[in-house]
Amino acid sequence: MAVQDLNLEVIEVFNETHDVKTLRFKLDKPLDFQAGQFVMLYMDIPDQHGKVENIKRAYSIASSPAKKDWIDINFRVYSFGRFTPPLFNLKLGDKIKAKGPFGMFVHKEEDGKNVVFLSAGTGIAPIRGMIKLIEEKNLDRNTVLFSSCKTTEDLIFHEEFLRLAGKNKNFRYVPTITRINESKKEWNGEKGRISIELIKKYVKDLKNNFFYICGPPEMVENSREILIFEGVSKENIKFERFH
C-alpha cells in the first residue's frame, strides 16, 4: 500500500468512556490499507514557553479498509501527555494532517479460518478494524476477542462486539475485567488478565488457531511466550505493542 499525504475533518465524535474517544475523519482522498495499519497525525502544538512545534504521534486505524473515504481513530487522552489532550478536543469541522498507511500488524485472508485476539485496553483499536473487515466482508471466520480492561466503565466498543456476538454464531466476545472492586457497575463476566487458562475456557485447540495480540508491551510478551509454550506457532501470532 502507498504512502499518502492526507488531509482529515473531524465529521463524528464518539465517547466511548470517561477517557477514551473515537474520531471519525474524512479522508481528502481514498486511503488503501489493510486492517491492522496505522497512520501518523499531525498537530501545530504549543510548548511551555508558547512556541509552536509541529507534533506527530502514531495511531492504529479502528475502522474497516472496506471504508475507503473516512477512517476512525480510537485512542485514551493522557492528560500529562502534549498530543492527546488537544486531539481529544478536536470538534466537528476541525481538520488535521496525516501521513499513512503503515504497519505490519494486519489481518490477511490467508491467515487461517480460527481466528483469536487479545487486546487489552485501547489495543483494541486495530483488532476492531479486523474485526470489522470480518463482518463487512463476510468472511468465513471462527472468530474469538478476548478484551481485558480495568473496570466496567473502562470497556470499549463493548455494545458493538456484544450486538456482533448476538446476530454472528462464529464470533465469541469475552471481556474480562481486572479491577472489579473498583468498577461501579454489577458484573458477571470474567474477571482478571488474560491468562492461559481463560483462553482454553473458550479456545479448545490452540495449535490450530491463528493469534493477534495488541496491548502493553508486558501483555504482548507474556501472551506470546506463554502460546508458544503451549505449542502455538511463532507464524501464527501477530502482535503490536501499545506503549
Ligand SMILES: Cc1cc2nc3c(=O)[nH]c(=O)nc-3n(C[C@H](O)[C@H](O)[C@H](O)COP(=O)(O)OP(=O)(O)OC[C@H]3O[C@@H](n4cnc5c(N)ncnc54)[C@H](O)[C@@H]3O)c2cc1C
Given for the second form:
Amino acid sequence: MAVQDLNLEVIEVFNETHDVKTLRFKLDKPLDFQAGQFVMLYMDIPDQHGKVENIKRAYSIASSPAKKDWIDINFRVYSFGRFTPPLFNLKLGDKIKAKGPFGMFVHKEEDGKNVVFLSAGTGIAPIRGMIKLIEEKNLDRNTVLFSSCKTTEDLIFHEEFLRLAGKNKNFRYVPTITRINESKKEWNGEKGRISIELIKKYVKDLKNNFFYICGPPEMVENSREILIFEGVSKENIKFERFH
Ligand SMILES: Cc1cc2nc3c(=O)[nH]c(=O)nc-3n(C[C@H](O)[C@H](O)[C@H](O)COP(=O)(O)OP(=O)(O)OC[C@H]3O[C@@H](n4cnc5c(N)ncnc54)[C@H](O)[C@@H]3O)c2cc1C
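Requested next: the structure of the form predicted in complex with the ligand (the form predicted on its own having been shown above).
Below, the chain from earlier opens the complete complex, with every other chain and molecule after it.
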C-alpha cells in the first residue's frame, strides 16, 4: 500500500479518560491501509523560545480499514510532551498534515482463526482497529482481548468492548486493573498486569493461537519472552512498541 501525503481535519472528538482522547480525522482522499498500521502526524509547534518547528510523531490507526474516508487516532497526553499537548487541544475543524500508512503490525487472514490481543494503556489503539475489522467483516475468529489499564478510570473503549462481547460469543474481553487501590469505581474483574497465569486462565492452548502485543517497550518485551518461554513460536507473535 503506497505511502501518501494526507491532509486531515478533525470531525469528532471523543474524551475517553481524563488524559486520553480519540480524534476522528476526515481524510482529503481515501486511504488504503491494513488494520493495525500507523500514520505519521505533523504539526508546527513553537519551542520554549517561540521558534516554530515542524514536529512529527507516529500514531496507530484505531479505526477499521473498511472505513476509508476517516481515521481514528487514540492517544494519551503527556503534560511535558512536545507533541501531545497541542494534539490534545485540537478542535473540530482544525487541520493537520500526515503521511502513511506505515508498519508491519497488521492482522492478516493467514495469521489464523485463534487470535489473542495483549494491550497496555493506549496500546489498545491498533488492536481496536483489528477488532473493528474482524467485527465489520464478520471474520471467522476466536478472539481474546486482554487490556490492562492503571485504574478503573483509565479503561479505554471499555463500554464498546463490553457491548461487543455481549453480542459476539467468539469475542472475549478481559480488562485488568493494575492499580486497584487508586481506582474509584467498584471492580469485580481481573487485577494486576497481564501475566502468564492470567493468559492461561482464558486461553487453553497457547501454541494454537496467534498473539498481537502492543504497549510500552517493557510490557511488549516481557510478554514476548513469557510467551516464547511457554512454547509459542516467534512467528506467531506480532508486536508494536510505543516509544
Ligand atoms: C509505531 C508507533 C505507534 C504509536 N502509536 C501511538 C498511539 O496510537 N497512541 C499513543 O498515545 N502513542 C502512540 N505512539 C507514541 C507517540 O508516537 C509519541 O511518542 C507519544 O504520543 C508522546 O509524544 P510527545 O511528543 O507528547 O512526548 P515526547 O516529547 O516525545 O516525550 C516527552 C516525555 O513524555 C513522556 N512520555 C512520552 N511518551 C511516553 C510513553 N509512551 N510512556 C510514558 N511516558 C511517555 C516521557 O516522560 C518523555 O520523556 C506510537 C509510537 C510508535 C513508534
